[in-house]
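This document opens with one chain alone, in structure tokens, the form predicted on its own.
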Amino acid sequence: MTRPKIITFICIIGYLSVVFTFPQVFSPQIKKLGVLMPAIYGILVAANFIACVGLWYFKQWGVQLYLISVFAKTLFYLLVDQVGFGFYFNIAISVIFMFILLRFYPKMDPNL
């Protein structure tokens, strides 16, 4: 099956965000948390770009990404209240990307 247009939105959307979250991996704020939270926050924006991989070749294993990657970022922000705009503005596209993303699911190709 061919990628609908909404999914194309999606991964490029998701990859610009990759591009722009990238630095902030090596930032003060950042390392400030602790020793670990940089490569924490790396491995978050990773997977989040291995995601958007996922669903352009659009793979079931990317939603699912997707999904863990979501809930793992939100968490992370959480715990070290780093919570703004910027956040519920993150979390309200994210929730949006997800039920696009869930309702083509089923059509999805569920090999690797």
Given for the second form:
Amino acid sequence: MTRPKIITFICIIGYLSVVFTFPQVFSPQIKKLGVLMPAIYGILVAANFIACVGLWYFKQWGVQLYLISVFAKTLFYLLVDQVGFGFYFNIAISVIFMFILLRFYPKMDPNL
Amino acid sequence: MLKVLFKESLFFAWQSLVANKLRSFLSLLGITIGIFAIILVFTIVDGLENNIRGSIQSLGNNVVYIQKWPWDFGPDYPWWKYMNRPVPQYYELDDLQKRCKSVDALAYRIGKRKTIKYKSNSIQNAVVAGISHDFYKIKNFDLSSGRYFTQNETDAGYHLALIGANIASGLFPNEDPIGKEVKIGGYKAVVIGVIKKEGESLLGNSFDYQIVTPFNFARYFLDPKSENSDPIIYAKAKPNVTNAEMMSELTGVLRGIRKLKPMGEPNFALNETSLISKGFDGLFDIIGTAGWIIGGFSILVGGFGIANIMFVSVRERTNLIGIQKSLGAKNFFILVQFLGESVMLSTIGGFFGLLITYLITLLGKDAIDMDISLTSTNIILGFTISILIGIISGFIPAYSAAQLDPVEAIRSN
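Switching from the form predicted on its own: structure of the form predicted in complex with its partner chain?
Everything in the complex follows now, all chains and molecules, and the chain you saw is the first one.
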């Protein structure tokens, strides 16, 4: 099955967000939180990017990884107490995307 | 099984990197420059921050400076309000000592740049300070040789001096300075101690270029009533007293000493070191953010370079991928092989970036006499960024290689 346009849109948003959030990995704000925080945040950003690649290829593991990365990112922000407007906005957008992705999940390729 | 798979994939990746040395070198150059730019900025900022924090710490966290001018870094500094204020006087020190209960130690200091001479050697613009006896209780400094003044020597204004390490090495290159006579503003003073080397301080408060004398001697060549002598009274709080409590008491006592009206504006400033810290916090945030933006985009460009080279690599080895897959290689094996190659490339690039940064910090240390060193935090950060950029830039080419149809791949040229 070909990739629906809405999934393409989610992937493009995801790629763009990676381009803009990747520099945050080594931002002074994240660095101040602790020695390992840039690494942890970086893994989350990389996971988000890989999930977008999976979604681009219309793979089920893409959705699974997307859900895990969104959950882990939310947990990360809560743990480091970085809760602001951006945090709630991200959650709202992610929840909408998750509903869309889960709707298409059964039609996706289960293989790697 | 998975371990063998990883090992073999990484071996293939390594072989490919070695086979195309120039291409590998050019593609890792982007990451090297990016990591170098960002980690160098972080290292310099950390070094400067440590230096300034160290200097501020040496000023004392629980010390309040009674001065004419307040330390304020805001853009709307109302200097006209302060310019007619009197400078702190030595007699005020005695009154404060008698009346303040929250103060552990009080000291008075005046200072000005002067030329110091010993025989044919001279040092221009050395800071000559005149201090009251308890100065050592407030300022942290160690003596590398000699001794501090006695109470009698400071009170009577003996012609004695403690000299900083750079003054000692400048005036006495091949001699022991202790017991020698130096000339300060035409007055002779016997050197009784040398202050241990402290290194450069960005706040300019290092003792290395200072010569410290008793106040009652210094008043011969420094005018304590003049603003040019920068008179300061230092007050150090007792162990269980906060700065706020001490400042409240100092304000009341000083108002009494200066006979100010109850509702009148104070004509003195009580400055704390935290004011300097706050001023510098904003500056470091700006430098850090600028470095982050510049380095961040260099890294992104480097990442695009690696992604590009990985696409070329996949295209070149499509035939080989087909053969590997037809011999039973799993998608995961191909994925790890190409991903390993890009991570290896960017990690090597990052390593060289860190190495260049380290070499520059070594050179810089000698050049500017300041402790700027590559910290473990920055090394971890450098490698983290390298590995991440390798994963992000190599994943799409690696995944597209893993998805290739073996028959189509073998047929391709």
